[in-house]
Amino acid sequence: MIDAKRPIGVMDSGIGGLTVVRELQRILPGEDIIYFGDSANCPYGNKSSDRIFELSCNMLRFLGENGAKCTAIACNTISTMVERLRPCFDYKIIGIVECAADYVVREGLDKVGLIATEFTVASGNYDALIHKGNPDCRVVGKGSPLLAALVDRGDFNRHDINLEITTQVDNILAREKVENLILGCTHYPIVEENFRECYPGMKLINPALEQANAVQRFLAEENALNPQAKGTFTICTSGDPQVYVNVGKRLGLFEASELKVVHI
């Protein structure tokens, strides 16, 4: 039996997660939340496999440790190792990849674009999960090596990411003329309208919506919805606090009730 008083865990290598965290509090305002984002070690798509394994246990382990009742892995990079990840642990972990891949398959789509960082991409995760569901679905996938990186300074220079959409998000259309476009890294919802200015006509797939979707799910089935009506939200990080501070309110996130430095 799950405490419905316990918070929900979120991380990510940064502040991307906070996309997830703002559908998690529009759906699920009750809720305690606590997030964690290593932006010390960010962007995590840049590193080796066995490195982003250490990272996510240390965060993992930190939020199990603060009572999480489940933990939503916002980190593209990071869920699509989440098979590896769950046997190290006894609560609930829930991987942003699966979500957006089962949407894909509801929806239905004969071919999808996916910008993501280098590892998600050439990990191939997002391609097998689609499969498995849809095997007749094309997904062109391209790399970025520094979008993450661009959006976590959180200084968000307007031409500097503009060009790197560009450059990847016409790499996949040189190959595809695609429609829907996954922003398979949870800091690209942060810069959508970068996205819309550039590709007015695209449509994007925030997999974030399906995370905290699934989240509810779970808690719902586990009767472990918090009932109160507004929860605390809990930011620790190990690295600079104010840019979480500033991607907040960008968000228009609750305010966060308690900010932490925290090295692990």
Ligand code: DGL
Given for the second form:
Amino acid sequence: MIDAKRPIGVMDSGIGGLTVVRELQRILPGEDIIYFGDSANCPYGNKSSDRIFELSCNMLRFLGENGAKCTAIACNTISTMVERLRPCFDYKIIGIVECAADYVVREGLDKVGLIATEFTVASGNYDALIHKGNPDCRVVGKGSPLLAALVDRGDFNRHDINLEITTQVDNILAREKVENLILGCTHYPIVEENFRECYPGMKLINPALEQANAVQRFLAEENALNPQAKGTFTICTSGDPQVYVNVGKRLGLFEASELKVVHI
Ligand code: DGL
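Let's see the other form, the form predicted together with the named molecule, since the form predicted on its own is already up.
Everything in the complex follows now, all chains and molecules, and the chain you saw is the first one.
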């Protein structure tokens, strides 16, 4: 039996996973959350899979040792290797790509755009999971080598961000006139308004909502929802904690109860 009082773990290569924390705090305000953002090693999207695996194991081990009752891998890049990670840990791990792919299948979309890190797009994991549920859905992906790192910097330079968005999304639109676009990197919903500014008619799919719902379903099934009214929020990062405070404010998160610099 899982102790309901234990925290939910959330991890990402950097600040991106705060978009998942936003949805968790909205639907599960009583849960304690422990977050790990590996900003010292961000971006992950340009690294080898063995290096990403090694860094991800360090975060999962840290969160497990700190009592996580489950961990949401709020990073698409890491989630593409969730099947390789799961057997290494004895607690529940919820990947974000599976949750987003389930949404696309459930909505019955016949085509969808995907902007993500180069690693995520090259892995083909989105295509494979969507095609498992709907073999006829056309998935048109384009990797961005820059956007996650631009966002993780935390200065939100409008010109640089919009230029990178339009470069990659125009490439998708040149191949297929998609009306739905998966923001396949957790950093991207932080700059959702830049996407809206560049593509006002596009329906943006934010996988964070789906992942928060999956966490809620798992905890409800296990009878492990925390009954307290308001949970704590602990942020651990290998990078600059001030960026987390700033982005947390931008996203309207509960203020962090604790902010720690941790090198794992
Ligand atoms: N936020 C991560 C994702 O969802 C990756 C960003 C990166 O580290 O490259 O893919």
